Amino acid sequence: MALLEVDKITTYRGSQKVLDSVSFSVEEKKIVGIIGPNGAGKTTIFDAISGFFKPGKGRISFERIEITHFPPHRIAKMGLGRTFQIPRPFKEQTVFENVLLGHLMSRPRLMDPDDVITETNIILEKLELSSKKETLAGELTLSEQRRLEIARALATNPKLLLLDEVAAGLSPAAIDRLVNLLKQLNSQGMTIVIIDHFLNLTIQLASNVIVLDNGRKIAEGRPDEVLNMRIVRDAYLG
């Protein structure tokens, strides 16, 4: 069953068309990659799905409910979490507080406080941030802030997780650990969509890849098929 459906989404920034009638669906419990050169429209499609940017045309449905014009907080409470290409932590809050806020914003107020604290610590351990839990988020390195982005998204207990360039700037060893974490989350039932400019994660994780170029979907299929397509090679190599 399709968890997410994007139907002929077209967006503009001023007079410039950023996305041009883009359509795709994401099946439940799958990992899907969205790739393409700089300026292809990858982050804009995440902005449209998560409610940060309203499309001019088209429809977006999550669990068969149209969310095209829902605000971000309502979409998040439905179970759609995301990270941002440029990390957006609360810089004057500690790492622990950043993740804790994700729980408090998405969970019932009657949830046991001890359970919330326990779950926050579990997420920090998964993202190897336990030793930084009392550090202000603004003092983290870029790679640590990217891991904090994922931790904050996981704290909202998402059914669908949108990851925007989370591997950028990470070492090969850190990427391997991230791959293992995402495989674990997926095996537990989480659906994941990855934007990946350098294909570090896509090749290892995605069962299906969508290729954007100049705001249009130019290809879709298995990673090995898509990366061998002439139209995809031309898009990356100009």
Ligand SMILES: Nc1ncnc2c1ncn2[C@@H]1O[C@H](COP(=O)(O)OP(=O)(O)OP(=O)(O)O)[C@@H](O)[C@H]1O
Given for the second form:
Amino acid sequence: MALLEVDKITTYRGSQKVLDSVSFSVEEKKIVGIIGPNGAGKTTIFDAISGFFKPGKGRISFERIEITHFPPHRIAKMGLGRTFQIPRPFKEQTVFENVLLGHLMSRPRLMDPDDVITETNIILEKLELSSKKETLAGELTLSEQRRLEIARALATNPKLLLLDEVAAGLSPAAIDRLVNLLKQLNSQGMTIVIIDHFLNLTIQLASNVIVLDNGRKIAEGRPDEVLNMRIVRDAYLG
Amino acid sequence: MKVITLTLHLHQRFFPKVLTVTGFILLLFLVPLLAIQSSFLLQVLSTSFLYAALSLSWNLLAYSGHISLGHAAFFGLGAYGSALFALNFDTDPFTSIWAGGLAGALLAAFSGILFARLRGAYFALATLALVEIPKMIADNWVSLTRGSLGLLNIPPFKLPLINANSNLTIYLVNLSSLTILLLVVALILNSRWGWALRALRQDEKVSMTIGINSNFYTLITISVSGFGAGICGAIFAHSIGIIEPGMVFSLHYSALPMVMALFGGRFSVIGPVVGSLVLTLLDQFVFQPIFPAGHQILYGLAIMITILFMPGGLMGLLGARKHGITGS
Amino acid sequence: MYLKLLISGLALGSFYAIIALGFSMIFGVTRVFNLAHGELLLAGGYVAYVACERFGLGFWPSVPISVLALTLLGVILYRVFRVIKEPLELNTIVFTFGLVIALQNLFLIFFSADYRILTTPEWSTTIEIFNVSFTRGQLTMFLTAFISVSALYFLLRHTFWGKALRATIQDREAAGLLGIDVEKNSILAFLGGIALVGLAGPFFASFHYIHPTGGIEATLIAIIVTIVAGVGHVRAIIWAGWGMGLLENLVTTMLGAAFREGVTSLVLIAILLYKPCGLADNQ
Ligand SMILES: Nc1ncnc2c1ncn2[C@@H]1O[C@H](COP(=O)(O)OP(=O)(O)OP(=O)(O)O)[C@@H](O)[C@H]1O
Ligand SMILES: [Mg+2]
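If the one shown is the form predicted on its own, what is the structure of the form predicted together with the ligand?
Below is the whole assembly, all chains and molecules, this chain first.
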């Protein structure tokens, strides 16, 4: 069953057409990559799915419910988590509190405080942030902030996780660890969509890749297939 | 309540601070025993309690990142609402102030809905302009409000065993309201609601992606803030006995809560109270004697100094962290 | 009757255009949302009042004195504004709100709460041009606004400095990359904006009674006109200023002066609801 379905969405920023009738769907428990050159419209797709940028045309469904016009917080509560390309931590809060906020706000009812604290610690452990627990998020390095983005999104316990260029600027070793983490999450049943400009993660993880150029979907398929297509090479080089 | 237990888990220093604040408030209740009933000090303290309550209300909204320059609208409507209720239905002030609070809350909710798309400086501007609307109505609906002649003979508070409307009565009423409001605000800020406000203030977009309903939280927050300001206006009306539009819908009551909250420290729960105590005492005992005409220049200077040199206010200087719990 | 309304409305509107132009220049280059604009206007008025009533100078000599005094004040303000941190618009609005209170109380200390006016008896004589009668005051206001606004328009459109300035307003960073001295331009534009307020001050004090708390309405009007017209659009600012002048006049005659402030506020709210991003839309 398709968890997420994007059906012919078209959006404008000012008079510029940023997405042009883009369709794709994401099956449950899969990892899908979205790639494309700068300005292709990748982030705009995430903004549309998470409810910030209402498409002019087309529809988006999540778990078979049309969410095109739902407000962002409602979509988030349905089980959609996302990160931002440029990390946006709550700077005045500690790392621990950032993740805690994800827990507190996404649940319909309050959980036992002990459980919240335990779960928060587990997530921090997973993203290797335990040692920074009491640091203010504004004081983290870029790579730590990237991991905090993921941690906060995970804390909302999403069914579908949208990751926007989380690997950019990470060392090869860090990328390896990230790949392992995502594999693990996926094996526990989480569906993941990755925007990946440099293709670092997609090649290793994605079962399916969507290529965007200039607001249009120009190709789709298995990573090795797609990367050998002429049209894709042209888009990246030209 | 569960989140409060959580707060206790997170901040072991929380509990001693609550004790200190409680002790300080109890001490304030004892002041009248030491001072003479009619003393000037008692009056000044009463005023500072009212301002503190007003600043707390203002700051609750500011916690969400919305800076209001128009709390005089809610304050004034509370004053008029309560006075008219008491005069027309012949009720006790302790009953009518709830009507005043409700009037403030309704106007606040209305403006919350109307200004839902405005942020930052533009929200501030809209609230600044808002004050003129209830003022225009109070000025011109002469059959109800007597226009610029104002309302007279607003009934005073009466407490058992104490002379009606004596300084002592007002002192006790103001201090009790402040205590209750402080408790309410502290509970809100340490609940899930308070955490939502902290998140919204820092990054609204991200807050929404973790499931925070921005419109909902802003609306309930501005309503409670307007309710508090309305109650303050109501208390003011009954302690003064006379109100007129220019007096309650004035820039003064929009500026004061902001000045005091910012100066005391807007990121801490008790910051506004500290700011009100310090500034009112400074105003009445230092500036008033030196510049009888323009003593409120103090408030202008206080805002400017705060913005330039101490964004966290006095509590910030004392080391309160911005998220506000440790300041409680 | 309507013609009279039109004329006084245009005269008032020209005055609004000058103060809005000042607001717009200050905001355009420094992002300072100056809520104390009306109080600065009052300060100019009070300076002219002192020059005229205490030192016996006439109206015209008091104008350069007011301009000079405010420009000096502007130098100090510019330095102070530079220290204010992000979020700039919100912080400056709060800061200048403090400045409003401080200035109001300074006026109270020096001038008391009395209503004062610059007496310029020769201005109430009427002149007839094409069967329409103006007071000399209206004509002077109109001409002053016309001359200063045209001068500014010429400066911005047709001189190198003006082009650099407009580039600075549109995009600070890009202007810097083009080799424009952004800092120098900023301070010049800021002082120019303040000087316009200094120019308007004496007129304000000779048309209205001035009193310490009488500045806020002028501020709101300057903001309305600037938002409607967009920052730095000189011609649009004149149109919007005239529109506001006519509206105010209409409200005063039809509803009475008691409704004027209320209507100004309603207009501001309506405009903010229509343009929720206010000045940001037009950069
Ligand atoms: N806030 C905005 N206002 C106007 N145009 C925008 C805005 N954000 C993005 N755009 C434009 O929309 C188009 C798509 O942008 P988008 O951010 O979706 O691209 P992207 O594929 O994520 O690129 P990148 O690899 O740089 O992140 C670009 O042409 C960009 O210039
Ligand atoms: Mg992007």
